[in-house]
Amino acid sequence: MEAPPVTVMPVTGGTINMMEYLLQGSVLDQALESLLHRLKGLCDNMESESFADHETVYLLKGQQGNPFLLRARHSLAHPAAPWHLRYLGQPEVGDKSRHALVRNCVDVAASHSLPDFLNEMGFRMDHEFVARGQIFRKGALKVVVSKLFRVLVPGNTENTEPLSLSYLVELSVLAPAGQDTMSEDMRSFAEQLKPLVHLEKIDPKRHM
């Protein structure tokens, strides 16, 4: 199994070969509307974009090393739309400077028969999720809020249970290696919600 962070981002467009910074907290069910108000307050677009995606993780394993994981991610809303493959590559954490986790991010927009291309390549399904939930957008930050679910019976959506009591809270930004001045911002817009979530820096060390 992959350690955390799990990334729980939305199929709203695919970028090739960019570095995701990411802060991560989450918020109690009964404190999701004062976040969702301040979110609104300080956020670019006043009404939120709804988004609801099924996500299988898939892992091949090698003759030595990890497995190496790749993410298929489709739309349960808009069920015509491309698929989309995700690779992220292993968190930068070793810089105490840096505000926010660094990683190389590879997402590309993919056709339907994306799962059974994976599976004839060798790769195996280890988990699958669906995640529903809200995106804000402040200049080049973007803010999920999501709702994890547990896929009952493999592949069938509409069986579904709620992870935890909990909604991830995710603010990331991609951009060009180099940008650390990024983290910076990220840091500065995570200090205007609190107290209502903590967004931090994640170290997946810390939870295997």
Contents of the next structure:
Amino acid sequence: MEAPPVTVMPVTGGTINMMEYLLQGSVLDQALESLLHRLKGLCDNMESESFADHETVYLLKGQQGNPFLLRARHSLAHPAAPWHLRYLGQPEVGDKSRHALVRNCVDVAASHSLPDFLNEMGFRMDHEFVARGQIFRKGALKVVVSKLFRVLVPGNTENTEPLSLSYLVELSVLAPAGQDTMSEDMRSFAEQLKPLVHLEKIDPKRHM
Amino acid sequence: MSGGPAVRVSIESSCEKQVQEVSLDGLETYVPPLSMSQNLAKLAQRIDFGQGSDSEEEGVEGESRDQEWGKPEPEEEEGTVKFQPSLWPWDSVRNNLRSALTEMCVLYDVLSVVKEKKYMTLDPVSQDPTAGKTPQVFQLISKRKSLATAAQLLLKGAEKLSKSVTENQENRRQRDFNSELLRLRSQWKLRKVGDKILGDLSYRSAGSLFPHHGTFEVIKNTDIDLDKKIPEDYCPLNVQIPSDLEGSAYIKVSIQKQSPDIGDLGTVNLFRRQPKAKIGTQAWHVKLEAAQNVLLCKEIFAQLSREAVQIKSQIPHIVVKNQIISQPFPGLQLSVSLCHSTTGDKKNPKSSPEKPKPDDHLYVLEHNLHQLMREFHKQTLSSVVMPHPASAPFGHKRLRLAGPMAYDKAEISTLQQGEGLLEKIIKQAKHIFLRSRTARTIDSLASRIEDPQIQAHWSNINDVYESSVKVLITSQGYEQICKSIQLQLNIGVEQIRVVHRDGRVITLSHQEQELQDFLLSQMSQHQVHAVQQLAKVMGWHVLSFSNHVGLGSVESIGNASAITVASANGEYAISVRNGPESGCKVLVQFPRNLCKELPKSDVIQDNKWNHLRGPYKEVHWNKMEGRNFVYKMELLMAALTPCP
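Next up, the form predicted together with the partner chain in place of the form predicted alone?
Below is the entire complex, every chain and molecule, led by the chain shown above.
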């Protein structure tokens, strides 16, 4: 029996070419309440949604150069929800005037056998952490306020300790490639949060 | 002197500068001459202030001073000034200073003596009245000057006062603007962009996906004249709404008989009176609410027209200008139109100025459209959309499960949103129409037919797609006896389901005639059932009973029913045949011995056989006395029952 025909062309279009626009900032624990109040006022009128996630970062070391990084995340509050696998590309070095960090982003929902599958594929777990916080949305904008916790014993998400005395604030939008209108909206939204938190684009490479 | 060669005479001034020293190389060093100030100082030192024009002092000190001046003679010194040629330029200075000193000393002495008040006192000198008389011109000038000073002071004060008053008014206007702005902000979303204040009146933050921006601008109302009286409805704040949201709008849903010509369709332009604003609401509030309503109506209509074009249905929907027309039932036309009046004038050039004829303006459906839109908005904001884990993109929770759970196309399509706005509204309209027509049918039957009576009890609690009514067919006066026909009608979207008391379930279509025919057949059955019940009460026996008789002429509506009852002693029998169309036929069977026409026969030996029932005789039913069928039947039965 012949093998079924397989396309060798790379997959383009659809959800493959989504770009993530990102702005990050942080607030100290004492300033969290005022930030949450302001976000509740600015964002869409919904009940505040809190989340608790456990993220594991997998690395595939090739023979050459940079290892390939994948992020697997699942919800601790909703155990039945599917896992989420994410690939984030290099930040685009476009014009400096762009206000947000832009990088290629591939999001895939996966079943609960994801960690085993990645292990079989050859990925090795690099590090893991637990994030707890709240999500807000305003149209297509997503604001995530989270506190990161370090997992002391690998695999045990009950025993965690906070990584710092502050909360990470991320403003992100997923948009198809080529659409550059979102960065203006993000900038104006970040302006409205200005005295409470300063959201800016942080190049991850510079902090490695 | 005499003529001879001129002799040159050189004159050389004597060396003015003194030679201080001569150095070894012949260079002479002169004493530097005195500068002006040094010269002056030297001369001033030589002034003798002790010497002056005063004779006594001069005489005393003169002797002790320079002897080279010679011995002065006392009698010559009284008025003579000592000639001191070297001090001549300073003489006047010295004399003036000496006289000033003298005067000061005298004054000091006088004042010290006066202070003691023992030897000298100060007394005002009596003025000569004529001596101090000032000329009139001088008085005038002085008065004018003092008045001018006073006037200037008053003017300055008045200026300050007026400035403060205008400032106060300005402040009040400012404060009013700010307090109005605060009130505006408590009800609407505002943000500051540059030096403009913009607001958002769209439903975007409530979950709408309509692409209209919905921004309005807040402007200060400065065209107020402070001198004139401020009008009652003056508001320091004014809002400027986008031009396409001006005026007022509403969605009109109506059901009409199908119009014969498609060309009749067009812009529906009915205008409704503006709702009067409550007292106490500001003008900007009314304006903003109206604009928001216009926006919502536009969104509803855009959604409906989009669905009308995209969704395939058996009978295609027509979208014409601001109207959507569809056919829920054949012969019926449902039109949904957006009525937007921009200028707000009451006159309408197209339609006639009198009150427009009512054409089933279904307010309930319009309200439902608004509610459905808001439901849709809430859907986009529900927590079902929020991702868990947080890094996942937004989207419905079930669709995110589709990948890992490997749903196939059929499962995914079941998960998708069921019906759109248009389909829902059409279904609701169908139901409303069916319900109203059912009610009309029942009512028309009830008014037309008196015997038996038809009663309808509508239930209060209905669904948008389903209503129910209980129909009772009774005879007047005999409700307790004859209650066998009770129908429960469940009016759905396209069909009516009838549940009979005896358990039968019948489904009727939307045709009006079906329901009417059914009810008529039930009414005729009721009569026969009533006879059955009556027989039980009267003590008569039911010999036979059939709901659907197979004999006789065929009815066009339903079937005829028949019953035969016999009296208690068996002598008489009544046969009734009732059909919806043929009416009722009542026959009475008499015993043989009461019939004269029967021929005598040899077969019958015994006399007792003459008590059997014999021939039938028809009753002229319409000549019977009695209000209704059952009453007549009761009378008949009573008449045929002999008194004991």
